[in-house]
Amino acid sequence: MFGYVRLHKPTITMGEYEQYRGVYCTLCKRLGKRYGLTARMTLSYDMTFLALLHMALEQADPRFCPGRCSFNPTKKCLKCQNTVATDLAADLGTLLAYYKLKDTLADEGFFKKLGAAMLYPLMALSRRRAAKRRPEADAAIAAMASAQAQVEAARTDSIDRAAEPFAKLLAYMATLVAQDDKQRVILERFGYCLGRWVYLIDAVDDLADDIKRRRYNPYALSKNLIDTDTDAVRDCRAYASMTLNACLAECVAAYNLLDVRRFDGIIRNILEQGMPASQRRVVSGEDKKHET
């Protein structure tokens, strides 16, 4: 997964920060309970951070209790006895990871490729699986991929063009923990910007390499940027820097219109300071870090 929607570590208390593991070690006993140990790879922070929102809203409690790592047993960790919220993170994170793998099969080099094409058939049974408990989920995945690719495929110079569809994946994954119909409307409009701002950072997170390997990035090609333009780049970072910045002052107004049982001061730590903490890395040109 993409990575960059994740905590700030310096500012966190050490209770939220325990909580936060908690998710994302449940979320990855789920994973491997769910759709076996490989499937543990797709562990991401953006899965986590759907979970966490799904738990901060639902009236259940996550019920937290002592645990161990699965892969180091002296370690310990919290776990969540309710698992309704990482299920549903598990379940998602798997169909993503499956259309990324295809698109890495399609448009990456040798080695990647042959990478992908190892993982390829325990992907698609785990992909199998995953649509069966959530069929509209795959059918909007693979819409969101397909649209993505033609989007690609006619070398679009639109930024907005080429963020949609991803946007409105987000939308769609976001109304899923939704529990009545004002917080559908909210959470589908913090979805989208999300969307467009992961699609987005990841573009500029990858525009030096797409320029010189002459891959699709609508950021190079709406400013015909080539790689020897060194000024030309470092504006077209700052204009993008921008446009990030308008997406993630939407996602916060959206979240401050959701009634939160828990989790603010975890949610709050990514969205006003992890996130752009990841955003001031990427813009910079600094090497890529992020972690999934």
Second form
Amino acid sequence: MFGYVRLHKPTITMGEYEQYRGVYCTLCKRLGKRYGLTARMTLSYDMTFLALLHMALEQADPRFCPGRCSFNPTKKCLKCQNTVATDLAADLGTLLAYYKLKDTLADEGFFKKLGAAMLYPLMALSRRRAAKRRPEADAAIAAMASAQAQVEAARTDSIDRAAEPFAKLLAYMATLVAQDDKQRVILERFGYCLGRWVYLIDAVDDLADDIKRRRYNPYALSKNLIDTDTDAVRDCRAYASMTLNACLAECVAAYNLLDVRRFDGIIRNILEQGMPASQRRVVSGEDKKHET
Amino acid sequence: MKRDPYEVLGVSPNATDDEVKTAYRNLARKYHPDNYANNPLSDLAEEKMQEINDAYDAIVRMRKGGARGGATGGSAGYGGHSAHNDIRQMINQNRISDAEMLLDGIPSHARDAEWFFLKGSVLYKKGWLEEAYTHFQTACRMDPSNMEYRQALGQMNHFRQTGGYRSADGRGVDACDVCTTLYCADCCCECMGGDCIRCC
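Form predicted together with the partner chain structure, per the form predicted alone context:
First the chain shown before, then all remaining chains and molecules of the complex.
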């Protein structure tokens, strides 16, 4: 879906990388098991992060064991036998992907629309299954989507207001992985700031495109940007960087209060290096969207 | 149930005094009240800070065999005289929407620097960081001598510049920087009667 919440490979240890891959592969496998082949395409770093955070807090061990990638059987990877966290992430990821697809159908260009229309029936089926398992999450995402549509229709120029629906959704999702009340309070703040960061960095990533196509963009509106490639756009990016820093700092501050049982190194790698790296890449505006 | 002080600081019982001190300083930097000013999680951070302080004290006591200072408070939270004491209290109790409603009920001609500061605090707790930032700026502009407002703005500026993480390629804050800032902050704290970092 977004792909900004990712590892920073240069500094992660081999062991941690294997574990991360293990969670990623398990999530992929559970997506396939629960929702079929098309659902595997919705596999994302963001949902992997949620699963990782969930496992970090869970009392039960993830129980890694050796396995093979189902797409490339020559490749070995770890698999988790405890799938509580990956199942939740798979359900939420499927629901999110469905609403994202609906969004694409509503406002992207012709070819993207065509692709989305072809996928739609399959995704709708998966979503129905996921909604049956997690009716509250489905309702929360639907509420987010309609709040988001309202914000865009009103063309609000407040960054805070624009980011609110998605931030609230992630706040809700993060609380789902809490193991006790104290964690719930911390995760709510953590999720809010993380969601805000994701929404805002996506807005920066789309800035030039949105200005060109006159689509809704909170940064463009708040700074009154009409043309791409002007000094104003460059200033806006510098400003955006500070707004992103503020969110990230809040995320880290909240995370510091969580007593995680495992994966601290991986999560810190993502929060303190991977996300800043995404941010630098997006803010510099060098290459649009993600390399892998 | 009390955790082992060495475990709290994340060092082995065989660690040297310097290692203990370094571990303590790093943790104190992480959980310093300044990092959680206006944050809805500030009480949890304070708890953590207290735990770290106690652990450090316990280790020093064990190693020296002597007695070492009693308890000191963390951040004082909101206090002092103000026209909006009831609102401050609500903010302290994390009753954000109540506080916001009262604040919004104050007519715009009666909105002083403190109003902007409190409104900024409410927005900050809600996670509306941009509007919080502009409100803190306005509060500081209206009353530049107020330390409370300046501290809130300074903390936000720090986060906005650095992202609060220590970057791998040295672009973030450098450790010296943090230490000096923290040392200064602690000195301020100490003259006000508190002492967050015991070893300096």
